[in-house]
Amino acid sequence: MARIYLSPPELSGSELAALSGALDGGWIAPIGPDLDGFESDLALVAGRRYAVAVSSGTAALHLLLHACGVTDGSEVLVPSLTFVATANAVRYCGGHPVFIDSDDDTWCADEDLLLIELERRRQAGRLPAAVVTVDLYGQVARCESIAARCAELGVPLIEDAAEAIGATRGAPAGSFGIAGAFSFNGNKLITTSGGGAVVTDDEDLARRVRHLATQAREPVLHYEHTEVGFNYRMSNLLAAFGRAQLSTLEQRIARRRDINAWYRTLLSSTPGVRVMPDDPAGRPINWLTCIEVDPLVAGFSSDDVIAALATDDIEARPVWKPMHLQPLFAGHELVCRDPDNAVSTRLFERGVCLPSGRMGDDGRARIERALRSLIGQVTAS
């Protein structure tokens, strides 16, 4: 019996042909027609003019923060409930992340809270060097007002859309702020085995990011460098793989949303269990379906859910551990409404990421049996 993973890579069936085509053409290094084509495809998906494909989503964030002038001592506002890469990229630049709590309706950064913090800092004369929003688990953050206010204040807004390619909220994921960042890690909806991209409408920013990603080499015949650069460009081979993946983006989104709807139906009558809300103003891709378990109401905990699934070799995990709780960022500020009841802390304590990758009827049946067994035990007691 095969293990059911949280979000395994999904092949479309055309990746091998795409790789063979790139190999037959001799385009292996970080230049080539597939890299150009992948960047054009990504810009179209994000509703942007330019895209720069790089080695990871983390590299995309690092390049953007570096290009925006984040440096030693710079403060950057970042959601607390996110993968560590979002905050690590700030630290790569020598910056200091200031964490923003989540809202209860989307689990993304609290838009009103972030706006209040921006205004507080404006009045104090210490605006952040940048703001980063995160499209959590495939849902575009509520950042229209944030984008507008950041533009007024001259603060760069970067949209970490690593988990949300293809999602929309009035506009596509990656289209808010000065630039967006995608990830193509192996567990993402679209993968290149590893990789990422910057998407932007700013031609100068795109040129700057591309320059930095290729060791900041000057355009002369010999190797000339006037600043530190990075070896962050994506190879043409991986781009060919990505183009094959991207051609089936809408089908992949439809499958994830169908799985999410199935979980909602399955758990709809279970007291104390709430599926991560879908923002009605947008179309999330439901990269991962997550639930929140109130143990006092449900009679079981998030750990019990993970353990029940594990008995049948089914992978589930807690939601992201908030950055303000990570030992790495001990002492960093958390901007929240109630320090004793931070939303992101509660979601970590109660949250579970459920298997959300492509699965057949047998896989769904195994998951349902494991969940119903746990719920049934509580009901029977």
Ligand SMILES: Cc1ncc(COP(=O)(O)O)c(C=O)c1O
Second form
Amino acid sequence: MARIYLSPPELSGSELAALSGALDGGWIAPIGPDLDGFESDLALVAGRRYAVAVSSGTAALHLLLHACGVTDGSEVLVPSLTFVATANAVRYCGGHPVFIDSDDDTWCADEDLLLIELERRRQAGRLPAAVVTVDLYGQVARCESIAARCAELGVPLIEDAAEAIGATRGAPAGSFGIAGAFSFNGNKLITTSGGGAVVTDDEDLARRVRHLATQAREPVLHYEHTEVGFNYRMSNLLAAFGRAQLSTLEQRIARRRDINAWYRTLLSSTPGVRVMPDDPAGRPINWLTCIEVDPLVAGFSSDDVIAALATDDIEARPVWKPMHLQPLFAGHELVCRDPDNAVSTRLFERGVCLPSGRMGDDGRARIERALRSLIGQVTAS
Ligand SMILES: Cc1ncc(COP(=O)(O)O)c(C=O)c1O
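Could the form predicted together with the ligand be shown next, to go alongside the form predicted alone?
Entire complex below, previous chain first.
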């Protein structure tokens, strides 16, 4: 029986035709009409005026932080519960990430805590160089108040929407703050095998990001450079692939949401198991469905869930290990309400990401069997 993966890449069916079209047109160089088209499509999805397609989501974050002036010793407020790329991008600029704990309702950065921390820093005359929010597992972070406050204080707010293309919370993922970043790596809802994008309404910022992503080459015939740039642009071929993927975005979202609803029903009467809450103010895309298991109530742990699924070759993984627990960031501050009970620590200890990609009835049946068998063992004992 085939292994069930957490979030395998899915084809739309039109990728080959899109690639052939680009090849037939001779557009195998880094630039071309598909790159322009993909950027227009992305801007539309994010409700932004501009998009710049780049080689990864990490590159998108790096370019944005660099363009915002994050440099040696700059402090940047970043959620602790995220993939390491968010914090690494700060380090690439020489910056120092300060980690913010999650809230219990969305698992994203606790917005009230962020506001308090910003105010504390304002009073101390130590505003951060930037703030990054992360739309965790496909849910747009609560960030309206923080976006407004950052705008008042002149602190750039960057939305890491790597996991959330197509999600909304009043407005689309990628549209909060000065700019958003998407990822198109192989496990994301939309993939270009590897890729990312910056989306923004700020024409100067878009121009600057584009410039930095192409080795900061000056617009003259000879090769003139006045600053360090990067080789981060997406190729026209990958953009053609991305356009084909993007054409089925809504179907992909509907499928992930359906899988999420199925898990909710399946686990609704299991004490001690909670599916990551959907914020009623938004429409998450449920990139990954995650659960939190309270072992004292459930009678089994998150590790038991992962092990039970593994017996039938079904992939499941712990929720992101928070940055404040990473050896890489030892000594970095965690801003939280109660240091002995950080929400992100608890979510890591108890959280499991469940298979959330395309699967047939047989896939669902296998997952259900494995989960029911674990739950049944506990009920029987
Ligand atoms: C929250 C978050 N930020 C950034 C990234 C980095 O994106 P990429 O892998 O395209 O560099 C990812 C995913 O990989 C992510 O999940």
